[in-house]
Each structure stands twice: as structure tokens, then as C-alpha cells.
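As C-alpha cells, one chain now follows by itself in the form predicted alone.
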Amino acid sequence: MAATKSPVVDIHTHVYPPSYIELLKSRDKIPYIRSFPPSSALRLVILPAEDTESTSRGRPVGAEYYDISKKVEFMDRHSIDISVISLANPWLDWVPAADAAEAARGINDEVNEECGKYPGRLFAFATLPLSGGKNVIEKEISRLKSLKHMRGIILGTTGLGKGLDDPDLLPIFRALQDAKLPIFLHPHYGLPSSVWGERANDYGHVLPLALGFPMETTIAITRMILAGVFEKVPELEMILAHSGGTLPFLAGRIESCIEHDAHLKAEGKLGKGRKTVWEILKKNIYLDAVVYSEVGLNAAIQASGKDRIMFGTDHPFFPPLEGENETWASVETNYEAIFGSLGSGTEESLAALGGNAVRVLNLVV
């Protein structure tokens, strides 16, 4: 890649800290982490259709996963100077009501101390105790101020358990707004297995990661538009992970089918102070880099604008499945997407490789 003169950040890196990883270790049921005789190795495994019996089930978790160092040391191969980290799915969604809270601050703690060891390279999104309620939520919300390190939430597209467009979110969409921590949303759960047909297990993870993913980050977005959620929270900012899966794509068939539908006009969705999609996509939206191609970019620029990209990795997933010191090719798909898109040097990619996230996330120690 060529040398840049500013910043590179990546804001869409994971980690599952040491205490993350015996407490899922200590589970028996998704999500969970165990071996699987005859091997020794430790897999996770997050999602039910990963839940089969079968030795290769899951994912194996390395110390990329919860080292640190490991992160850092992928940071510098990359030519990477700024990592925002966040906890992986599925966060603590899980987690009994009554535990929620602890869990919540022990998570933001650690992962916020770990930044501390690499002063000025690491930041982190927080992971709310969204099983608790809406004052445990809150509460955590508040908190957050105290960490040095934090610079927002990662949020799941289920929210409470409804779904984004659930009207008990809406006071938490206004503390977060009100405390200027933007959402970083990635999606978990995909489609329902069924839509992927009958020889869908013939085709590894292929068909929930391109496409159940992507689609599951359009449909909670739309319900989110759909419920007015952004009239109500005017100066929310959310960054979608994916690139927004497709929305950038159906932005304008979206945006047609509002208009033209009888129902929404008959509720009076539909008359003066609704914001458009693609107001939303420029003033609420902002949208990560992790799509791997030049013509997804170009679609995501397009529909936010170029001062909202930014540059992401989604590492520890997608390694090379031989050469484990190597770069990653899918890092560097992102890194030339960007450049085929804006050019090398430009300050157009300069600013998607990292000075978007330095202005939006507050990237100063």
C-alpha cells in the first residue's frame, strides 16, 4: 500500500477480552467456546447453524482474539496507527437481566485499560447492558464519560429484543445522543436459515456472512427510518458496519416505496418534517469500508459522501486460511478499494483512511 501522510484508522476491529473468553468458556449453550474431541483447539461458536455436531463447527480462537498485543502486532503489519476496537458478537445481549450491569462495567473497564497500554493507538467502542433495562442502560450510558478511551457503542440490530424501531429504544437513541456517542451497528443473527435453501450447509459460512449479514444491517436501518426513529433523535449518529449492507445500493428503492405507499400516507407518515433516506444517509449515517470491492465503495460514497467513509478491517475474522504472518488479503482489498475509489494520496483517501474517524470519533488522547 502506499505511504500515507496522515493517520490511518481502523474503526472496525474486534476483541474478546480474557474475562469475555472464560465467561463464554464456562457455557454450555450459543454462545459458547469449547473443544471439540479428538482436536484440543478452542472454537467459538455464536450462531445456531454453527451449533452442529461436527468437529469443525464454529470458529477456532486463536490469541488474536483476546491478546492485545496480537492486535497491535496486526496493527503495525498493516501499516495501521489507530485501532477503535469493540467487543465481537453477540456482546452481552445474553446475559441474564440480573447480571447485565456487572457485566457491562467489568467488559468497558477491561477493554478501556487495555487501550491504556498503547496510549494513542487504541480506542473502543462500549458494549451496553441492553438485557438490564432501561435504567441500568442508562446509567452505564452515563458512566462511559469516566473512560478515557471510549468514543462510542457497538450495538447489535435487535436492540431490546424487537428490533431497532422498538419505541423503548428511543430513550436510549436520546442518552446516547445527548452524550455525543455515536453507534457503531453490526449485525449477528443474518436471515433465517431457510431462505438459504437445502445444500446450504455445502457452502461453509459463504451465504450468512455475504448475504445474511448485509441484509440483516438494510432491514433494521429501514425500520428505523420507517418508525421516524430519526425525526425523534434528530442528531443521532449511527456508523453501519458493512458499508450498510445494501442500503446504499436500495437507498433510492426505498426511498420510492415510502413515497408511494397509501398506508404510511393514510398514518400521515408522510407529510412535512420526514426526513428523506437519503437525508439520513448525509446527516446521521456514516459508513465503514469493510465492503472489499471498488464498485460497493463507490456506492457508499456516493449515497453518504466522502467525508463519511471509513477505513476498517473486521479483524480477527477473514484471516488467510494459510500464512498466519502475512498480510491479509482482505485487508488489503479494502485498502485498494479505497484508493481505486478516491485515488492514492488524495485527501479524499486520506480522510476515508483515517481523518473521518479522527474528526467524528474524537481521536485525541
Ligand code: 5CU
Contents of the next structure:
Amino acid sequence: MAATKSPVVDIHTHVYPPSYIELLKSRDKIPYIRSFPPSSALRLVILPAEDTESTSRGRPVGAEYYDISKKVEFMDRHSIDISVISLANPWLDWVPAADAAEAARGINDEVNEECGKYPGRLFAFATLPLSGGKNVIEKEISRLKSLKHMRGIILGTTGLGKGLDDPDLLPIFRALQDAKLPIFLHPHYGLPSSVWGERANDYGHVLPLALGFPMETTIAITRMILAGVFEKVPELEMILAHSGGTLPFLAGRIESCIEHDAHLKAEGKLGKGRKTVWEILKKNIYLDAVVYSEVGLNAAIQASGKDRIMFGTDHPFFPPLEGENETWASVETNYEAIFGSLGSGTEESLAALGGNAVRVLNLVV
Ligand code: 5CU
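After the form predicted alone, can we look at the form predicted in complex with this ligand?
Everything in the complex follows now, all chains and molecules, and the chain you saw is the first one.
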């Protein structure tokens, strides 16, 4: 990577804090951690599509998933100055309603404390107690202001159980807008397993991760657009994982389908005041650069703008299959895409590598 004084910021990087790992070890339903004899190695099983009797059941889980010093080692190895860490999927989606408030407080405090161990190097996206209901969620959002290192929240696509176009989420979106906490939107559930066909187990995690994740994000954000969330909460800021799934590529088609929809017209939803998909991409949406190719990154840049792209790694996911202590190809590919699309050492590439994140997330101590 380029030698530069401008910081490199990783905004897509996960942890499972030690207390969350202990919870996962106590479970036998997704999400869980256990070994599968004869092997004694622990495996993390989180995705609906990976809980199958095959070698693709989960993934090995080592200290890089929960030990914050490993995160910093990884940052140093890959020339990353600052990381904005987030609890990895499936967050607290599965926590019983009665336990949600305490679970979120515990995790957010723990993550905030971990950040405090490395001043100036670690910030975080908090986790919301979604299963706890509106009041509990709003209370946690307001508490987040007192946590020094929190710069936004990470959110999956289910919301309160009915997706992100649920009108009951509007007060939550307003609270996040007013607290100036951007939402980092991240997939987890993919698409129904039936779409992967009878031979899905032969293909490891490729179909759910390469296709299910991006489609899930695209569908979630499109439903928000169709529900008029960005007209009703005009300053809401969303950072979309994996360069928006397929949103940059499909934005034109989505916009055209909206403009040609007789039902939307009859409902009076096409008139003045509607924000187009393109306007939303340039006003409310930021895209991470976790897309692993110049082709995808160019689409993201064209859709949202050079000032709205943010570098990420997805650590600790996608380690090399061998030689874990080496430089990770998954990270280098994202660096190379930025240099290929925006040049090395240019103002635009420095912005994508860190400047945009510092500005949008106010990454100063
Ligand atoms: O490899 C995976 O399953 C994942 C995951 O679950 N979450 C993520 O952020 N990246 C990869």
C-alpha cells in the first residue's frame, strides 16, 4: 500500500467480544460455537445456509475473532491506522426480548472499553437491542452518546422482525438521525436456502456469501427507498456493506421500475417530493469498498461519488486458507481496487482509504 500521512481507516471490521463468544458456546442452535468430533477444533456456525452436515458447517474460530490485540496486530500488518469495529452478525437478533436491553448495554460497554485500550486507533459501531422493542432501543440509542468511541450503529436487515420498510422503525431512524449516528447496514440471512438448489452443500459458502449477502442488502435498502424512508427521515445516513450489494449496478433498473409502476402512480407516490434512487445514493448513502474488484468499485464510485466511498476489510472473515500470519489477499485486493480506480496517492484514493471515514464518522479523539 501507498506510503501516506493520511490515515487508512477500516470501517468494515468485526469482533465477537469475549462475553458474546461465551454465549455462543452455550448454545446449540444458530448462532453457536462447538466442535464436531472427531475434530476437537471449535467452529463458529452463524449462517442459516451453513448449518449442514458437510465440511462447510461453520468456520474455524480462533483468537482473531475475539481478542482485540489480534485486531491491532492485523491492522499493523496491513498498514491500517484506524478501525471502526462492529459486532459481527447475527448481532443480538436472536436474544429473547426480556434480555435484549442488558445484552446490548453489556456488549456496547465492552466494545467501547476495548476501543479505549488503543486511543486514536479504535472506534466502533454499536449494536441495538432490536428484539427488546421500540422503547428499549430508543433508550440505548440515547445512552450511546455517553460512550466515547461509538460513531454509529450496525444494523441487519430484519429490523423489528418485519424488515427495514416497517413504519414502526421510523422513530428509531429519526432518533439515529437526530443523534447523528450513521447506520452501517450489513447482511446476515442471505436468501432462502431453496434458491441454492440440491447441490448447495458441494459449493461451500460461495453462493450465500457471494450472492445471498449482496442481494439481501440490495433488497433491504430498496424496500426502504420504496417506503419513502429517505423522504420521511431526510438526513438519515446509511453506510452500505459490500459496496451496497448490487445497488450501484441495479439503481437504474430500480429507478426505471419505480417510474413505470402504475400502482405507485395511482397511490400518488411518483409526484414531486419523491427522492430518486440516484438522489438517495448521493445524499443519504455511503458505500464501503469491500467489493474486491475495480469493476464493482467503479460502479460504486459512479453511483455515490468519490467522497462517499470507505475502505474496509471484513476482518476476521476471509482469512487466507493457509498461512494466516501473512498479508491477507482479501485485504490486498480491496487496496488494489482503490489504487486501480482512483490512483495511488491521489486525493481521491486517500479519501477512499480514510479521509471520507474521518470526515463522516468524526474519527478524532
Ligand atoms: O464468512 C462469513 O460468513 C461472513 C459473515 O458471516 N459475516 C461477514 O461480515 N463476512 C463474512
